[in-house]
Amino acid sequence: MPTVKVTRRTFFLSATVLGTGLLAACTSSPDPIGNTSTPTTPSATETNGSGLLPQGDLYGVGIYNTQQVADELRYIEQNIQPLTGSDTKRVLITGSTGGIGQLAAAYFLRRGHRVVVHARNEQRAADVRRDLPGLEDVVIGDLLDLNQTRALAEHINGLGGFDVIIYNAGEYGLTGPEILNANSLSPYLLTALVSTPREQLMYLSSDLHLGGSLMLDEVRSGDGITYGDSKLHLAMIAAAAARRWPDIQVNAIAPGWIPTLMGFHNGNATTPDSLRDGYMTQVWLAESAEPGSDITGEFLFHRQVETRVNDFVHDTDAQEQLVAAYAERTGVAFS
């Protein structure tokens, strides 16, 4: 029987046909690194001022990180040297406790770069300021949320600017209405609302954008989208924010099918696609170091322009129908 390679493109276009969305945009296949070293147990002293502890061992496998994700964070530790120079920036990326969130943080923080992570609630604050030692500072807010998204925005805005913002956190698996707060109503209210970004902003999306749609009247309502609408609604706020603000670069970024505890979730037992290049991408783009990298206004994979993407991603007029259903919505403009 002859071999069939499998790619993100084969997976995607199966998921498509039987409706199962297994895709689920954050996640890919194992990045093996041949590292094998024990995870560290935290102390009893390791808190957050909470007076809670970290989850588990070192960087929480089985709860809320793979083995790949763990193995890929130690990677990281034992082998990327800071930068020669003085060329650091200050990035914020949110959902950034677990995943390629905590990948691109601890790599960013590696490069000697300014990191504030954000976690959904204490308890994952204190995990990742156990597995991330160094980070500037640690922002909490549900993004399901909306209230919270409104206080997270007034405390980042608190901390003065970031060169880099890279809205990196999304739900799978919820109900429509969580869907839409966590992952399309909520990066709308953070870009209306934090100040932009001196550099770079970045919204990660995912291949199951091509089957969304709209949902205009879903998002006036509340009443809930899909994970797929949701990551084509990421893709046209990239979009739109790039035509805004054209002296800095915007892009929309789909890291892969990767194993993350996200790329798990419907029980698949591998993924296709390279961890490490799933959070590579953001560092390439934050750095600006190499040829091809100040790209702006598009759909990125895996440091790649994306050709295939959903027509209403670059349809002007579609993106501002799609911000003022936002507006309605949450009643923050997009200025």
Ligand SMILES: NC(=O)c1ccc[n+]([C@@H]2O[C@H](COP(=O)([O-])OP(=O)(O)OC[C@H]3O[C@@H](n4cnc5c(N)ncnc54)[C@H](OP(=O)(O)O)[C@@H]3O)[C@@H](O)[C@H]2O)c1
Given for the second form:
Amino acid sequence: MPTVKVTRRTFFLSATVLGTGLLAACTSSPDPIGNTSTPTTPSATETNGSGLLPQGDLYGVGIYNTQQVADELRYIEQNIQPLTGSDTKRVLITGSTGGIGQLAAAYFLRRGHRVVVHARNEQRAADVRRDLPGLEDVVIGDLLDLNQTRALAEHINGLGGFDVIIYNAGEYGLTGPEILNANSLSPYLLTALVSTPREQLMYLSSDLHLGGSLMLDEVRSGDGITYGDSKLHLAMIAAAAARRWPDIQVNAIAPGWIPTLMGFHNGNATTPDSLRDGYMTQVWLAESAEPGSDITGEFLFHRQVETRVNDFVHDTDAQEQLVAAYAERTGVAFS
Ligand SMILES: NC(=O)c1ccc[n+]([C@@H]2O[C@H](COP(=O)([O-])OP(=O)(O)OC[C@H]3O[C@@H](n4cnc5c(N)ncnc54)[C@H](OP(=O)(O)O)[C@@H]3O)[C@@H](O)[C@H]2O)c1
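In place of the form predicted on its own, the structure of the form predicted in complex with the named molecule is requested.
Complete assembly follows, chain above in first position.
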């Protein structure tokens, strides 16, 4: 039987940007885990002090995670060993109650790093406290609401400095103004307001940034943008931050099209890329001493510099126009 290879480029095609001529074949690397033995973490009925019960079974399959993410979380719990040296870091990840963010948080925890996760509300905080025992803290704020994002930044600063911050949270399939707030204005505000980490900043972008545009008028007015626009903006914020802070590493990352809830959002039955590769670039940047892992100001895909990037990403004039539009919209400068 012939094998049909679906690639992340196919996702790009099927999603929104037909006819751009930017498609190319790209090898996907399926990574079946198949490890579904009984978890050893606490029961679903434990509360977290807020009185809220976590939802569903451990890892929230069908509620906030796919079976594939739950299986990978079990794989991490059972197979990843702590670091032997003392090079542990303090890590903050936004949107870490499910999907890629939760996988990265789980991995860093198993390695012995101190991990602060971020939840949109108290319920999701209760879920993640149950799922990931040993977290240093959970910060709360819904990035759809810019006032909550500002309060979140203040709360994060009150916790003291971080070595690594990963701006991972993202919405898909909402209205233009909601996408603008959650995926573009909120990461901008957090970048501008949260104290710069000591070592690393990472931004979860997407292949779909290729079809994105600057949308300066829409940013200024709050009219709304597409998901692809927002993922371009994230990569541009990363590049602008990398220029401002040359002493740390700042990169944008495309995780591939992978089987989280977001990956299945449009009812697609399959996703072509490896779930594990979707978070291992973040781990590699934070932990590795390998040649090349000290990279900054780049757009990465699976630990490699992505060659197909939207021209706006590395256009410094465009970056500054976007930053100026953000400042006008939010009243917060990024100097
Ligand atoms: N999956 C893919 O194929 C793919 C491809 C390209 C890029 N990405 C990007 O990778 C990142 C992670 O995606 P994922 O696949 O892991 O998606 P996911 O499974 O839907 O997880 C997204 C995470 O972000 C949180 N979040 C979303 N909106 C939020 C808000 N308004 N306030 C606070 N938290 C919020 C979610 O919280 P709740 O659980 O409460 O919703 C969840 O923890 C996103 O930036 C996404 O755009 C994913």
